[in-house]
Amino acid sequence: MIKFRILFIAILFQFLSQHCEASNGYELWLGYEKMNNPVLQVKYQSVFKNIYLPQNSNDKTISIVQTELKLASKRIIGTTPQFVDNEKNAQLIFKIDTANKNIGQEGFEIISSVHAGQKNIITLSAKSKFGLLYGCFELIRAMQMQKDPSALHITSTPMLNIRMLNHWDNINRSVERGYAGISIFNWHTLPDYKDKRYYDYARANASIGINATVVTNVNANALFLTHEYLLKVKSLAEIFRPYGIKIYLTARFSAPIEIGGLKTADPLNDQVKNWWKEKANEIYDLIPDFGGFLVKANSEGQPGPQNYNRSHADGANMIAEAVAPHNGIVIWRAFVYSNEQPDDRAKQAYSEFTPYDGKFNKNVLVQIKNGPIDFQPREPFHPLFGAMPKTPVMMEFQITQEYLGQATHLVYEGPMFKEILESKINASKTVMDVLENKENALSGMSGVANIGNDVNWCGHPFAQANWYAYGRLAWNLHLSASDIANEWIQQTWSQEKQVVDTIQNIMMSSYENMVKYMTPLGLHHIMGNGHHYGPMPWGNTLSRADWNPVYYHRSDTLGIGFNRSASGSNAVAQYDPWVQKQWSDSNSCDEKYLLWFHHVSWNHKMKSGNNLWNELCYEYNQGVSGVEKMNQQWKGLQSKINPDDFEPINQLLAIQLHDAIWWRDACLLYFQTFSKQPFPNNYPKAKYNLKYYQSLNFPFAPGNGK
């Protein structure tokens, strides 16, 4: 009996240890759980029995493919494949086919066919080794999604050339707007210590098709361009290269002064031009496939060409000329606004950049945020999309949840990404049509990373889905947010239908719920000053008008909202006439953007029949009710989810519900001081008064920088 108990405890301990290791989130969507379909398992075992790979044993990318296939086969179907040196002896064939017209340079084709003796053969062809790598991950994803191998026929080429993560990571490992610990890049121990996490980071990105990374903050530090730090960057580039990932750096525009000993950074100065050319030569000598530079200039205090009365085109082209001989590119951010400029902040990027359409060098991409303000819960698409037809542009999304409840709120961003991508810029084109830009060799998307050194990478376990969704959409803009969520759930949580359906419902409702309990009906930028966590619609203490929430909602006794119609700032005129028609009239404007474009009366009649005040109350309350439902749905899975996985989400959802109520009550109590109207009948009574909410202080909130 004692021996039996010891054996039982040992087995139980082993099971729990294995489960804890598998559920800590480190493996992301690459845990490769065992297949629970016996019929498909046998089919895949047959396919994976003998595998042919291109015969180049020294190629690191092909070695990665081989390692990935071994790991997936062992974990998912419980077998160890054999790698053969002849296609005729293989059931799974990887081959380079440069003549395949169905795919692009990074694309792949997976075709299943039945040969003599009813033997199922899968051929995975690509034009490059990186296409084979991406195809390998797609095949493994098909296994995890339990797709029948005998019916596979997948042809896939990325729609965008540059699919980039942008880390806002600093030299001291702090992360601006990071909510998952410190930076994964340890500049102190590089280049000699190559942390395993660097390889796992590259692997995760390759699995979803990300092929570029900017490892330094857009608020750039010139030290990264010194030889000492370039050697550190080189070591990362060597790790990332076999995974198809190019490394980029942010360029401090004043670097020629700060580290070059010059007295000016004027882009038209010959000494400055020469300094950048020599710096580019130095970098490419160390990193031959260096991608190029990302530049934030003349924005939020960053130096730039306007310091010397030069244009954005002057600045971008000067650096672009330096990297052009090496096939490098410059990505120039269009996020610019000035407190000294009296015009509506939402208009400034359009006003500054459209005069230079067609004047940027061919190796320059202008990077545009998804909306005209700053990564708000909901914004209309940026008017620059479609306004610069002679200039390649790329999208900038923010994956990290700076304004979306940070790493304490479950907010799946897939629907937000899709809402912007599918927005029509005119009667016939969408934002995604502008991004793809088939007439130009350059196209891309950038995502501000939500990655840190937390064991699960992203802080909130569900924040991983936003990294995943971003990568999948950067590869294929047409994928649906729902299908991407389904993929991620099955690879991460479970393949049981009830679990998948419930989690998918939670995820797909989370974005709209968040918008409603934070910024419904077009409200925006009413978060706490500095840290941006929690509501502060009364905020009016910062030195810049456009950093204060009151600048954006403009509440008074007459109504609420920012008038961007023809009678106000006329920001709506920056859009195509077809779009203007949708938004210029407060009576017909899409109500999700109403208070973005219009200052309307508290008694403005809404489509529901409510006046604006009652509708605002309804929307805020609906947001809270939505989070209550998310909590209930998650609790319903308690018997289906391991306690170690269930409880953290349960606690985080409780925080989110608390915060949603806080948002609702604080905002409505404040706005009521202007509307002078009572709350609707049966409306939940706030637990505290307005003075209490206004007294709250959060000196240790992430993002405070103190």
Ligand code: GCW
The other form holds:
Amino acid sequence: MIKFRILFIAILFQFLSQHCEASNGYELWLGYEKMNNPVLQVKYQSVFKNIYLPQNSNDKTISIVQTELKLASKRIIGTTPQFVDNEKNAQLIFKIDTANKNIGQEGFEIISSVHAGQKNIITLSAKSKFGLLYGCFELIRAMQMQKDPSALHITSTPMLNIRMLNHWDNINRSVERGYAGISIFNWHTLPDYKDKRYYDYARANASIGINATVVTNVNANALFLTHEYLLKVKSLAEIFRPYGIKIYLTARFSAPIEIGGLKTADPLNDQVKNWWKEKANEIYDLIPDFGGFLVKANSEGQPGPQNYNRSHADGANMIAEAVAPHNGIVIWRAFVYSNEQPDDRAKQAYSEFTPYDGKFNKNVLVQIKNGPIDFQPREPFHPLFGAMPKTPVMMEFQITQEYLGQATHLVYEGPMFKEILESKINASKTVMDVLENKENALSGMSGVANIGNDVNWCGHPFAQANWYAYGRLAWNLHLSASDIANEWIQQTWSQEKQVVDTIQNIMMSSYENMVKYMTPLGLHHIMGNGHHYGPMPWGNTLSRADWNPVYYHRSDTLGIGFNRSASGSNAVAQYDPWVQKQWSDSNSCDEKYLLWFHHVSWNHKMKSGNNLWNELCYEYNQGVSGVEKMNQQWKGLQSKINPDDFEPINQLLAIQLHDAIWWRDACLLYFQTFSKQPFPNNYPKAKYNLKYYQSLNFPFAPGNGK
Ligand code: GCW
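Give me the form predicted in complex with this ligand now, not the form predicted alone.
Entire complex below, previous chain first.
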């Protein structure tokens, strides 16, 4: 009997040890799993024995570093370090070195050296305490990536100064385009209730180098600028400060009327200017390191300077003057388009903004979405990058998956971010070069957050990887999407090769698969009205033409696609001639943007030799096969992953497959009404007819939060 029990316990133990430990996802990539490499473990144990930190024990940032080192040491290598007050007795030395020429203000240098007596010493130096904090997280990452401590030499400085999250969170805690529950910011219980989650949020951001956050929706509410709410913002700012994170707010342009009792918000009116100055003084009295304002003006119904016949520059400069004495900045969004304007929507931001290049005050940045329409699965880079050389510009990516299957589809955005960043704006420069803006201190990147109060923060367990990848790239634009995926997997899931390789493979194929089953060959904006989930290429009922899918794909009996070449809207002319050359001719255009720039015949000959109709069918089907493969690959990990973690993803992937088939069949049945061509031989037959797909309706789809 006893023998049986022992055998049973042994089998159970083996079963458990084969599975990664279950997690509810709350710890993100900061779970600090035990190291499974005994040789490295011993090495790290000797480094983490005695640690020297700069002697300012009251400093909150230094004590965060200390807590983090203790936690990482205990969990990863199973030891508790001593913190010593003399660096001579330490094997791990953190020091402020303002003279270090290899690094910038927020950077760090980690150097390993072997001292007499074969003692391995690691010195981590930085110019500021925040550099030490970032370096601390880098060192912990290096441990988890199984880097040999005796060979460490890392010199790192962020390439962009402002590495920012944009929360589209409302005062009532709904989140516009949020798919992970309600807002983490509980305005009702602030300022007094300091939710642990605020600290965990700041810690997670600091671990990937994010140093700025806009906590309110760009569709702004003026109430956030009242004293009552500013006290709440102050409370958050105090929590975030030791983590190196500055807080920003969105400014509603009409706030002087709505909460200031003025009759106008005209940016050239003295009372209005004064109102903003006083508001800025009030904010900086409460929050001395307040970052500044993010503004969406004259876009999708938001008020702005054009309401008073003033320009974007007039509006931005007026607010910029108010924050300038406090070193604040204004981030002015270039996401503008109007349906009263007959021109192609893709051209409008460029047309409206380029005349103002050089006219913005020094503390204004223009924030440009990655592409000219709106966070579509695939867009060419926005023509404004490179077109405003006298104005600092910032990238706006959307981390939340508004058009990318929301929190239901597994889509790793790393490859999408990279595709845009590496796009060449002319023969010699990339989008990255424009962002880096070496001559000017103002440079940055924004990511529309995918964070909510779900236990795992982001809804889909893999959506965390997009937050992670965004932060890592904002720090270092040169990192590769696959390396970042690898880091995230090893810190979040497992260090076992088979698991890492398989998950990495799933992630790296997911972006292209999604583009193929939703909007292949340059199609765009053919999602369901309003909520943007699922296919609706037939959509033509919205009041504004430029909100309707038919505006974008322009299918007819002759062909499909938006003619943005010289014979059409000529949007292609907004790019440098070197870029134009690649896109302006439908016979040589990069096929991933073909239907973005051209209306081509259903019989157009593709590079593969197929005609366009057949190619479209193959592309959609490849997207579906890709998701089938993702499903199989995941199932192959069943014995390696804890069932509590395995099953939710298994179910989500099954929904993704269902949705990919739905996209394929609904879109192709609809486009077939124009192409009038049969499906290729052996093509999978749609389960339902077009009428059925057109009858589907989702009045309560998430993310429309008001
Ligand atoms: O993508 C669109 C969204 C809106 C959003 C807008 C913007 C915040 O559908 O919900 O509003 O972009 O970026 O301003």
